[in-house]
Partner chain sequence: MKILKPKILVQKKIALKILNLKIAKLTTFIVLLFIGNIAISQTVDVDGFVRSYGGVTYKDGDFAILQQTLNLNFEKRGEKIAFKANPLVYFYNADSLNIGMREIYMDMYFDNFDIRIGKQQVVWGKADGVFITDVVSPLNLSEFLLPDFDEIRTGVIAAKLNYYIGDGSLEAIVIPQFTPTVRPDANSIWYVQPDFPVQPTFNWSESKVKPSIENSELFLKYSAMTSFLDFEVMGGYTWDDNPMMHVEKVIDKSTGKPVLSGLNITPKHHRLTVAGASFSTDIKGVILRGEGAFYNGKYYQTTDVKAIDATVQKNYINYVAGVDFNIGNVKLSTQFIQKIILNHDDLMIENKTNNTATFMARYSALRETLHFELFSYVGIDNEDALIRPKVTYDYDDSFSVLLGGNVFVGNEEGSFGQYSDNSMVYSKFKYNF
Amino acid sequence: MKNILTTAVLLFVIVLGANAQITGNEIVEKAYNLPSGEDQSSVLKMTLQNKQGSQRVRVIKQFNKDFGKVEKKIMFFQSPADIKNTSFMNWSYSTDKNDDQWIYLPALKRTKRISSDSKSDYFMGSDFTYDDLGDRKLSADTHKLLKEETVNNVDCYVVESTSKDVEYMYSKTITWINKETFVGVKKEFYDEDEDLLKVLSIKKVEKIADFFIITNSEMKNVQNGHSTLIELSDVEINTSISSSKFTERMMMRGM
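Would you share the structure of the sequence above as one chain, the form predicted in complex with the partner chain?
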């Protein structure tokens, strides 16, 4: 699995040598499997805004590292005040094994294993589900190349992904992927009635340590007007983060 949050990035990392005969599955697979560095750290700021313009802000310091068969991620919540020093750790596997997840609540002084079964839950009240943030396995959907289209002067492949699980919360998603770089440009999410539910717009992509990283993106729920802006800062890649960072010791101790 690819990480939460920054791993949305993985859908949009550059790949060269695009093939004219390419299929929808190959397009998504190439984007999904592109290298993104051995490890990465960043500060994530998430701004939730409702239809009336009222805002709530969450700030998270996050680290992730690829260990080959398992990818580990740890997040330290810095604000708001009521969740400060809470930490969350996720281990995701290249096999079909479910992710392992733990949460540390400083008030309870206890690290608790939690179920990773709730992929359709919204993350911290935002417009992103855990799946939207990169938790979803490639094999969970069928991918079909619909057409090629130019969006914002960028030539894109337009790929429709349909869940193999008929009970899944989205009837389909449609993703616009840069033909040249394979960086994502836009994604639409359709609800169970096949009505447009949300639109993800990529607003800024930066090249950091030879990797393309999305540092500004917005998810807007078109049905209720709520939106979530995600901004990444202090991004560092391949800094040899110690494996001891992804342990209960660090969850309890903090950054």
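Form predicted in complex with the partner chain already given; the form predicted alone follows:
Only a single chain is listed, so you will not see partners or other molecules.
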């Protein structure tokens, strides 16, 4: 009788486990914690396009490095000439501390810290805000699994994230996350009136040095028709980038 009961309990546990659904928070946590190497460098081509089709192209060299308790990123604008030598730096912390961000404007010859009030401003004419460029903390939002859906032949979890801060610039975001790799496939941003504002579409993901790297993506503002295409090239991972690269002095000095 004991063996029969033990078997019955084991079968119940197996069935229960099979039917247990992953939560929205667990999905976002897996996506958030995807490994990307100790450091990374790449060339970023940013194409800005308005609704009339007129384009502006910007080329950026970027570096990032994981220091354990803080992850640092620095970007140097290489072209066009009118914004060359502009630089941007972001420090993201493993705690709930907000990101620190700086921008260096060569015309003013000074480095400016981005205040919390400026995080909703758009970065260098693109469709990405300063907040989008930072590291959104898991604990800042409530994550809810809405459904499962196939996008571009990819099976995805669809997760709604709602900010715990009622003053946050987005009322909510909805993210499509690859069920197999946990790489984001698509993300919708809703404004304070809960109207769709922007859509981020991931167009290409490459496996480089055993890491999943998004190499082609587009952010489109559906309300004004403006879009920003991001193309990543010359990606190098784990090349022992110097810690001295991520300083205000380096921002002013350049690459």
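Residue numbers count along the first chain shown, from 1. If you superpose the two forms and keep the largest set of C-alpha atoms that fall within 1.5 Å, you have the rigid core. Everything quoted here is computed from the prediction, not taken from an experiment.
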Quick one: once the rigid core is lined up, does Tyr157 have its C-alpha move by 2 Å or more between the two forms?
no
Does Thr86 shift between the two forms by 2 angstroms or more at the C-alpha, the core having been superposed?
yes
